[in-house]
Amino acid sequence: MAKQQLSVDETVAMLDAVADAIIAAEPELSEADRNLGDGDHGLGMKRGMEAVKAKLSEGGFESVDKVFMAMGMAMMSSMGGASGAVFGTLFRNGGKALKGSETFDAAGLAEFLKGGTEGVMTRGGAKPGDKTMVDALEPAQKAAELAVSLPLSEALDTTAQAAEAGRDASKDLIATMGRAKTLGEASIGHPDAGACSVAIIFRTMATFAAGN
């Protein structure tokens, strides 16, 4: 049976699974970043997600927004650099959009992605086509908006598929942001590391919702 929504405790467990998935993916994320930049994205994300796991284990979250916001703040305070700022903003601003929610459903997913994506684009200055995490995040946001009437598990699967397609499409783009922009056309053929992280995050959320 398709999962309609997650409780606060289930949301904590889902984000803990996301942290585990990113930590496990450190080698591939580092490799993706080495192809385009200085190779520190995977290690930064791992450090951030270890801080997230520590924060989530403290418990005591009375609403869903507090869970996502705590995740964002943990990433911001532990990662540093551009990735810490934008990924922390994704979860913090996305969480703010869910203020007071006691469950996480498809409509909440759309609100989370709207607030988070807008925050990332404002904070980092990137737009679709710049070969950044936005190239996976913005399609995911659009997919979530179209999936608000679906059970959460189905909405997350649709969102994850859009993020994965955006990640794959980023291979064909020329980087215009960050260190990768110095590569020019040599950046073609490699996916953006941040877009890879976004795809893992939403695929893990979808897998969790499908299995619970």
Second form
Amino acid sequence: MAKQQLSVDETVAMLDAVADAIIAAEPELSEADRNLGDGDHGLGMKRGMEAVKAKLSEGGFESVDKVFMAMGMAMMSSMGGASGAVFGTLFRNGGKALKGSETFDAAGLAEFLKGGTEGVMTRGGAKPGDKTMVDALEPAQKAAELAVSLPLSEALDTTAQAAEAGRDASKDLIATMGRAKTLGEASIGHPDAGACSVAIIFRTMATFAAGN
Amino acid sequence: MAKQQLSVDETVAMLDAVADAIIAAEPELSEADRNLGDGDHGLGMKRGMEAVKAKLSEGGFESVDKVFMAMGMAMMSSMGGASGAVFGTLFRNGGKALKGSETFDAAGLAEFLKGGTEGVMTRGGAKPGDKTMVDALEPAQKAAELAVSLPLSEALDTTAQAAEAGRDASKDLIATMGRAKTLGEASIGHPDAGACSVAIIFRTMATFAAGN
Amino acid sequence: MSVPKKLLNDPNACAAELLDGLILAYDGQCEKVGKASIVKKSIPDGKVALLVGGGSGHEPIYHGLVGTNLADGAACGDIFAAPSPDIVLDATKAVHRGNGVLFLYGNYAGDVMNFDMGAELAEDEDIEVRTVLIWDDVASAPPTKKEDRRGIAGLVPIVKIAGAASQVVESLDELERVAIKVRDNTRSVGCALAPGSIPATGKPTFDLADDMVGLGMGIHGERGVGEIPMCSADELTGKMLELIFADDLEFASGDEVILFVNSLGATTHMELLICNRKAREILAEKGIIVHQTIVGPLVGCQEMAGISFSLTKLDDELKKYWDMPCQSACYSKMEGRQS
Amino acid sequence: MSVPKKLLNDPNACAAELLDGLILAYDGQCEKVGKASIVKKSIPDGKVALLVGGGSGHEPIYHGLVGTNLADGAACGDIFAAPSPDIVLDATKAVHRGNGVLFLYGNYAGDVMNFDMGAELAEDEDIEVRTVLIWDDVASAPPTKKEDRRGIAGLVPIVKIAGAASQVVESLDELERVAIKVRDNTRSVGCALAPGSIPATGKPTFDLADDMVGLGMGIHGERGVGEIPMCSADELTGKMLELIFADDLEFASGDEVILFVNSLGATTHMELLICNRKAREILAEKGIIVHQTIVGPLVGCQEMAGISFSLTKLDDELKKYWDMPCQSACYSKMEGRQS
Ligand SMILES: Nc1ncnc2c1ncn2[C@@H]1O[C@H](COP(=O)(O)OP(=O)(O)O)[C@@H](O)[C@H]1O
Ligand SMILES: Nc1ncnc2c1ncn2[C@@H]1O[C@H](COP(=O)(O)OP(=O)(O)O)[C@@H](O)[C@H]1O
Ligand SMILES: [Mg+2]
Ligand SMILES: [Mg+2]
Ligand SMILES: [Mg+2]
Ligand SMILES: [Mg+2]
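Write the structure block of the form predicted together with the partner chain for the protein whose form predicted alone appears above.
Then the entire complex follows, led off by the chain already shown.
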């Protein structure tokens, strides 16, 4: 059954599904990073997601912001690396923006993405076009902003589509941030690893909310 | 034309041919050492034989003992390693035993091998059966002793045959000297590298003296 | 490509296990603090503290540079991953003696973000933190964009000198000044002959044809100025030093330097010495005086084959700090210029 | 099997070129003497001299152990080949200061024959020479046949301690006594995961299946107690230390030791530290106290993958010599027990 909004427990279940999806994608995420970076993006994300699953299973979350923030904290402290910082910040700052919400809906999604994207860009200094996860995140954020009045499941679907398009478009960019920046033109032709993770995260959320 | 004895110049030519034969055999000698030692026997012998060729080409040798001794000195100081010591000693001490001879004949061959073999065994402490070059050298020495009254070409042929038989028999020995000694039973099945060199040395001398 | 044969227990626990092994190798001089920090046991009150750190997998650095007249502590990340902010915070609190903490580490996005967050957390606890980024790799960006350069093997002379200075200076300002000076006086360039691999997967960190050399590569295998055909030791040494001399820092006749010839892993000490021979010939031609040479595998990328050259130009102050003795699990020397 | 990619010029000139590079790395402290010897520039008159040496290709030893409070000189052979008698003679004459020369090197047929011939030549020139052979490898012969054992990585603590003693003793007898004591107190065992290769041919020095480990191997790949299936770092560490503890030298609770965890080449510092973690656990269980740990690739066999453990049991005299500072291109430390 497609969801209009999620309760705290459903949000926990959705993020647990996100963690599973990222863990399952470890090999492809590491491979993506091998092309442009040091080949460990999947390993870092997997380490983070195992910590996230442990944290989520503890339960006792009063509101959805706490769930997202706990996820961000778990990632940040277990992962390290560039992705620990940026994905940790995404969930922590995104969660902060939902302060006290007891449900997660399309408006919440937009708030989450606004806070999270701002946080990531401030922390890392990357702008769209630098060939980082921001190239999937920022289009997702724009899509969510236009989808505030849709049911959550539909809002998540258009957000995920935007993230996927952003990931695909990152193939053609020249890296100017992160490890890939020294590659110059040679960075063309491969999608950014972090952008691949962003696409998986929102696609999994959308699938969950669609009830499939 | 088969030779009864060699002049100083012919001795130089013979030893130059020996050097060429050893240089050409470098890969198989190194491979033999790879089975039981550190894989460099051919390289060391080659280095030595290049020095020998340079020394021989200087000329000016008054008697055959000087030729053999010069060969031994050149080997000893250019090769290092176990084989620099033992082959250097073989030629140096063997040469010493020929003191003042102006020709090299079957009796000289027996003297050379007696002095050389004694020198090697004293220097390295190896006895027949220890799986070293002594297992080709000592049978060669015995054969030469019995061949003192033959023409040089024939004496060298029986000496070379004995060296080859000794090399082949070394396959079945358990090493108790040199690098291979720690292998124990595992050393069975391969001929000793230094014994291979001894066989080549005397076979080349025999071929030279046979005039082929 | 077969997976390299390694002595591991759990391939996902390498970073934690190696840190335990390192602490033990310090024979009581250092201890583990928090999740993954290594800290000297005796840091005098009031000392300006020096903290280094970064991802693991590059052993013996950075964590091997904690010691006498070297760093006071290191924040250690997982394999090829910057330490998380809480690890940085733990390390910062443990080395702090009331007079501020200098963070000195390599300029990588992950490290910068995590150390910055750690610094923010530390400042929340009233610890003054200053950061000097190491960006010695001339191949990674033009001289006009130093802040885009990454930190590679030059960290060894930089940390050595900053560590000695940290024993002597009276303020964080002073230590920051010296660290910036030695950083700005250090240039490096690296190359790769074959990739290292990630312990958890056994996968090579990059692909490189058998007959090519990656020139100007980073310590994870990040590409630099490009690939060139495999060539002799002398030729490659010449090409690499040319990249350093083409940079903005002048190395003139009479200048004194520290020369560091580093192996990234599988390249043998024999090869380093063969390259050193050529490097010294080139330096001698330019009239550059080598005050001391370091040769060895100190900044690695697992079993990657490759070398790097680093040059640190000395002035009287830097030389004085260089000449102090030091001791750690990574680099030790007696007083003076001995080698 | 593809040939390993190496930074060389002439593959047959490696030994000569690396020696040149090493002399330069000593920055004026050492000089080349004769064909292939390296000798300290300042050896006081009357000093009892310490000479080490052996084949090249194992860098940084032996030639990297010449230095302050270490060896006075080294006679250097070609790759994996003992130095010839004339090289030994040159080195002996260059280090001799009227009070005799101790030869201290590994027990290999080639080394023994060549050093003995060198000693005979030196004695012809009225230089008194004494020889102590290093035979620390417990896997190479039973304890009843020590003279059949080869010398492996234990040479590092042995030369360190003998080198310090050589600064202090007044006679060749005394130095010989200390060298024998530290030799007799040292035990090692090595293993191989993959072969190194001979630079001139690129050929591996031995064959080893992907799923096997050679246990008790020498530093050229000479076989020891046999092959065992590839296993975890902890398991292998346990098996290796067991071989040492099964030997005739007792290591009892309360004994103080130097622990040396060595890489033969391609094995990473990370792996050494992981193995050190387990080694320390095992030593702690037995109550053995580690006075100082050495971790690093000091005794190599080109890019061979493998490790060795060495234990040197200290008494008050050996500890005093250990604690002296030292400095060379291979191993340096400050005064005392620091690490
Ligand atoms: N400054 C930055 N801002 C945003 N994202 C970044 C930045 N730097 C790197 N990233 C992201 O991090 C990803 C790499 O993550 P990961 O491989 O886990 O870290 P590391 O680079 O430390 O190995 C990149 O693909 C990119 O999407
Ligand atoms: N003690 C010894 N007496 C006689 N020959 C020996 C002795 N030790 C070794 N050898 C010979 O030396 C050969 C090995 O020579 P080589 O490979 O050149 O030297 P290294 O062992 O130094 O690498 C062995 O095959 C053996 O024939
Ligand atoms: Mg990465
Ligand atoms: Mg050999
Ligand atoms: Mg990484
Ligand atoms: Mg050899």
